[in-house]
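As structure tokens, one chain now follows by itself in the form predicted alone.
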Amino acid sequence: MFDKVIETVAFKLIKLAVTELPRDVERALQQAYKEEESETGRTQLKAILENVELAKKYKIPMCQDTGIIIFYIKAGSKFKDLHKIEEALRDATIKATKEIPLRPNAVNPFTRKNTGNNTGRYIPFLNWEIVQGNGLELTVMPKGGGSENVSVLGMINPSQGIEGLKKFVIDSVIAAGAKPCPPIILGVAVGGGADIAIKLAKAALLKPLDQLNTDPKLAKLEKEIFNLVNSTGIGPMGLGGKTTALAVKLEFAHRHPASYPVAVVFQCWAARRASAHISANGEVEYLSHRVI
């Protein structure tokens, strides 16, 4: 029973994600438009906002690059049919590719053959978290190639500390320039190992933009990096202005004394994500979007 519910909800989440921005992201873009001082920057932000409205109105993807499909799964340990979730999410991805439609983006890296349905080896990619309870929370993040291509990992010298972290992030933003389609959202993670930092940085992109970090020191550092990024003047779509970033979200893991991994994952203005909770009795609550 639950596999069909999961497939239906996952399909709906993919459609919501590619056609409607989460409310916090849309509000951030609207605020950026109000505050942008560059006429060229305002023109770009206006075009972005008009594009967002048209996508929502006509239920069509807001960007031609509908991304690689990534799911984050927070599963209650007592949720029924845990073993059926992966298949249900693959089926939902195939259906979404055909019916929304999505651009087929799953390509074999060696043969260059496209599967044609956005599924393949480890795609859609599933991030699992097992928690107490009998419910299931699903989040989808369709991650576009333009912003992904400039994401970086650095292993800086531990002696560089916070100043080294800030320099690495700003250098990464300057090197990326217009490529990630700013205004961007940055997921920044420090510590763990190379793989841990990258995973945490990408997951940080799921945090609501209007939600402050619960750690006051990290909230202050996020604001400082945010201001530094916007001082670069890269601006909307790289054409100049004060709005290069909509938000910076920090995450961390404890690290080895000899290692200081820093990961910076870029998200474009089309910060697509959608979440829902499925209760043990099959009731569904959509968390990121208003669903009538």
The other form holds:
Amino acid sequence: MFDKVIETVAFKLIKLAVTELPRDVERALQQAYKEEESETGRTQLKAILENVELAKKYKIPMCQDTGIIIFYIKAGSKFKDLHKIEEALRDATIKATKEIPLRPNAVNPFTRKNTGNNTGRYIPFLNWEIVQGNGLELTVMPKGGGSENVSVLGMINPSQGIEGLKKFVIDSVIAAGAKPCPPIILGVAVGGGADIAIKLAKAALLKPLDQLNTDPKLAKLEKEIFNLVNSTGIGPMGLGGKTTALAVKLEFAHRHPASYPVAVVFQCWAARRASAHISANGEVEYLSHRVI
Amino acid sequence: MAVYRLKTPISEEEIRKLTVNDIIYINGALVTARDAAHKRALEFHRKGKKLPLNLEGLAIFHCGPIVKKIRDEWILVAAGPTTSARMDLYEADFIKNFKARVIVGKGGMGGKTTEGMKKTGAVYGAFTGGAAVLAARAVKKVKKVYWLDLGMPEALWILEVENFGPVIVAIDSYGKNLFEDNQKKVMKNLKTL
Ligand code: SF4
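What about the form predicted in complex with the partner chain, after the form predicted alone?
Below is the whole assembly, all chains and molecules, this chain first.
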């Protein structure tokens, strides 16, 4: 009985995500517009804000690249229809592709064939977490290609430590330049292993921009990297200015003594995400967006 | 940082007035063209074949639009700029042969295109990456489409636009390249970080 609710909520989340920025991201863009000193940079931030406004008003995707659909699922261990979630999310993706519409972005890497409906092998991708309780929290992140293409993993020398980490992030940002449509949000993760670091860095992009890291040391390092990135002068769309990043989000896992994996996942200004919580009684609460 | 409203066909004289950081708004005909269309157009030229339309003085948009056919009419759904660097291979010859005067895209173009623009009298303009709704709102009508056999994103879509912009002049006809200059500044800043 829950599969219909899940499908309906997931469809709505995809639609919310692609047409309306989360409030924290919009606020960060407005703040950047206020503070940007480069005239050319300001024109870009203004165009983005206008574009965001229009997308919200007319309920159409804010960017033509509606991305690859990724879900993050926090399922209560006592949630009833666990085995039905995957199918419901695929169905929601197919429906969203047709009705919103989304750009069909799921292509077979070998045959180049586009499935036409944004589903395919492992796509939409599902990240699972089992938590206590009987509810379900769903988050969707439609991830665009331009920013994904410059995301990188580095295995730096552990003896370089935090200095090496900072250098790696800045070098990646400079190499990316205008490509990820700055202003960007950076998800940075250290430790674990190659796959773990990349996964954590991407999940770090889900954190609200205005929320400080709970670890004061990490909050300080985030701020430091943020300032470094914004002193590069890349600016909005690479045209110059002090707004290169809207935020830097750090995450970590413990590491092997011999490895120091650093992952940098880029998110463009079109930072699309939306979350909702479904209670055991079928009640739905939208978490990232105000839904009337 | 002056603001210009240009109407196609745009003359070389109008182009020579523009310098980097100027803002332009385009009125008239904007033609989408990506890699495949650039390549085919140059092949046509080599073989002495005529293009399906005269591009002189028009604006070219690096864009693979989403277009829907409703009854007999094409409706533009989304039209954000695509990465221009991919067209670097063709652009200098393209503007030399067809005299398109404004090239719009995102992310900037390289030295060969900059040199070509200086010689022929053309500019490259940056349209805000991802701002597909803003772009689509300026399109009043899809006038025609050619080369649809290349696929929807690669075809030549002739769009009638009104105040299409803001487009930032990022390469002018005097060899100034805003993206490259900024990149140099960034490298300089890097040393002090
Ligand atoms: S990088 Fe982001 S804003 Fe730019 S085109 Fe891709 S999805 Fe759109």
